Amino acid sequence: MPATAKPALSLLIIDDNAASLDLLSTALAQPGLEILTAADPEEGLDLAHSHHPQIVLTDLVMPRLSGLEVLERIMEFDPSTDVILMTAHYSTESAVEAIRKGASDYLNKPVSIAALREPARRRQRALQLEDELLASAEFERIVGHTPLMWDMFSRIRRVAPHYRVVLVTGETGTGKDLVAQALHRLSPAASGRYVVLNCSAVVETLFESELFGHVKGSFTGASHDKAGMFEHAHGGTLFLDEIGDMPLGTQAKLLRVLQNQEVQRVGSLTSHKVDVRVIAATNHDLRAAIAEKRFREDLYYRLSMVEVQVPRLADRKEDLPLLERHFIGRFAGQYGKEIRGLTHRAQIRLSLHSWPGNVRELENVIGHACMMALGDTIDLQDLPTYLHVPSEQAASVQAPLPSPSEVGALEEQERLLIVRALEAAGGNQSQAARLLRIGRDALRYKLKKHNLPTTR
């Protein structure tokens, strides 16, 4: 790590008793973790909101503010915190008050050292296996580990050195030009040049011209011989985006080139062998077209003998948090900031979004939300403005308390998680909690808040 990069990792420790600060913090000292202390609790939160610490230490006792209240604060601010208390009057009551309120632990004084240092072992650990996932999870340039997107990337890899023709099908914004990049990348004519032509951006009148090139004098304007995209692609690939808006002459023409593999420049009477592979993208029902003789049943049929469909992101949300890393990690870069992530405020607010626009609108998003983030960390209020709050209650002033339905989801998602560690584990409890970057004691609260089995 360059010695102006900021660590990827941040522990404050709030505690009133200076000797105390002194010695946690020059005992937890470690390579790549920024420490931050405060004697004062109020002065802690302000820290907490400014900084965005993965990890809180905090005594339980103290004036002003007791160790409880700083908890139940930074939860309201951002839950995802891993805040720890530390005590020299333990309780089971108040471990139990502190876990349900969203404590990680809860320790007894004086505190192991180790004990300590393992919150900031298992995040670390956490960004590397992050960092991890993200590498692996990346397919030539498409970012995805759902079983949809397994399936499409192994449809990808068998298609690419064989097609002739491919369509590819999906909403708008759900990534059909980097599908169509990808098996280009990866078939035999990746040495190629790789052309686009938009469809829905050509003049109708031009289109011919376009495709298939004009011959001096062929008509108004044609002022010298020009090459179409086929010639131009020779050796390469053709990517025909939108074909949908294609008018129905010149997918008459386009079906004799694809047949024939040969083209003929308007206003000539020869035509000429191309080589060229065609993808043919659209986010049209191609069918309800041809129902409406808006396109061609035969051209239809000659594309679609190999089709890649392209998920929506609705239909792919456990993708959301590899995405929103992967597009942080372009814009932090991008704006030169260093942004390590989002609150967990925000991610809950991005996971409830129905994402209209696909990865797309996501992209922009985030972009968005990286240029107007001030700190580190992205908040609900570097988000664009329709989505501060959901779309349902935009008119509120007020930030609305989450519906019955949407805590119901979070619970529900809660319980999956937990299950899901406690199978990793083998069924051993201390390391699911291990996994779960929570302690021995707030994951046997939540088995029993969930009903889950207490014991091996």
Ligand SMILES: Nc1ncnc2c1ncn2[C@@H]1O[C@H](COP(=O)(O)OP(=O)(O)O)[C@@H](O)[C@H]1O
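What you are looking at is a predicted structure, and each value in this text was computed from that prediction instead of being measured. Positions refer to the first chain, counted from 1. Rigid core (definition): largest C-alpha set, two forms, superposition within 1.5 Å. First, how it differs from the form predicted together with the ligand.
- A movement of the C-alpha atom of residue 103 reaching 2 angstroms or beyond is seen between the two forms when the two forms are aligned on their rigid core.
- After superposing the rigid core, the Cα of residue 75 is displaced by 2 Å or more between the two forms.
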Given for the second form:
Amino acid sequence: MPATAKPALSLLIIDDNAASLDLLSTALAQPGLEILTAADPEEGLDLAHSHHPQIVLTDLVMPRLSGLEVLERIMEFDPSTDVILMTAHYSTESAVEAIRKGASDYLNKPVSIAALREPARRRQRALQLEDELLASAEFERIVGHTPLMWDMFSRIRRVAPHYRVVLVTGETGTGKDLVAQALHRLSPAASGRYVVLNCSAVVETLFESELFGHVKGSFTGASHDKAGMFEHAHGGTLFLDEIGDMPLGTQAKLLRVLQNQEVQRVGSLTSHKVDVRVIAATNHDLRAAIAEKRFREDLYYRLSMVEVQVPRLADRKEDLPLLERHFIGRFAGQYGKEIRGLTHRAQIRLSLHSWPGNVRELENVIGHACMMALGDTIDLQDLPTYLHVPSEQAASVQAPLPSPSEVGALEEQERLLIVRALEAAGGNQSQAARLLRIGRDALRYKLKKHNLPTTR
Ligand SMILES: Nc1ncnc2c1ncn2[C@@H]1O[C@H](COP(=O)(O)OP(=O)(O)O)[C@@H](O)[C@H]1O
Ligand SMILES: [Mg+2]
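Structure of the form predicted together with the ligand, given the form predicted on its own:
Below is the entire complex, every chain and molecule, led by the chain shown above.
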């Protein structure tokens, strides 16, 4: 490797134990890595401010300032820093707390030499992974290349090795199932079972038996002893979908299982230890359910300690072209057709839709269009009929221009004018720009601003 003026990577180690600090910096020394050390956390923070290291390795228990406080302060001024905590007092709770505050990892002391070299390697791997991610625009089968999605991918990657319980929230069709599967696959329980229970599909009276099992004769119809889903998922993951639909009584029992890691079959006096990671998902606002006394507040707090929020499609419309391509690829293959893409005006129509059903709705729309398409491109008439009927916005596009007194948001009017011009120009941007009497660059800028497709 050619010598460079500035090392590619800079690592800061903070540990109040001088011997440990020495050991760490010796073991980690490698070409291309600058190592800074501080025995005092305050001094460490100063170094972090002045040198902006990409990685900070900090002890957890130190006088004056704890590793968690160091983490918080660093996250405040540079959240992209990889902060790794080390501790002799490892517990899942404290690891989760650290991850929740933004730590990249949490290592048990004494850390092995191999583990010591990990942070630098991991950062390089992370960068590589990040590159792959950008290139493929897909993370663990989840398609997306917008900052909202990158944040989510990064969160999944950080949470997965440590969580015991995690809550996945998002509207219906946003991809919560995919997120739950990714969390399982990236967790230490990946080789264990992945057991799914959809809480909205279980008869209330059978709920506890499903989850915890039962013993013969414990209720009418219980003709054998039966293991519940928790026992099935032992060593793996239990995914509780639509947790908001779980009956209140069952919620109380679930909380107890989460706290004790023990289940008791219905009708039994003895309990079994279980080692199960729990992922709960909901598309309801659980806080509203709490206010209506349909959801237990204590369970909510237990579940939401670590939360992964899945963004709405409407909030990441820049992902539409990518998702369209993704689904066209899938359905064209399925129907044995060669479909190149959507016409510009079909793309515009999709970008004007509000997508209440999120990605699932888009998946259905593209599936339908691929089935209907006669040629190699999808046009307006191939879209489902509800999208033919101009949406509210599209309707006003066709209507005469509103008078200034009717003008709502100025931005919205601008967007409508642009869409109208593009439709009139059959998608030709130069022509649309001429119709609008603005330059092509100005039009491009405005297309971006309004999340309209910029490709032609
Ligand atoms: N980001 C995404 N990339 C690719 N496919 C997605 C994405 N989000 C959702 N999907 C697909 O959309 C459909 C609905 O997703 P799902 O995970 O079932 O949503 P939810 O559980 O939030 O209702 C599934 O077929 C899923 O594969
Ligand atoms: Mg789902």
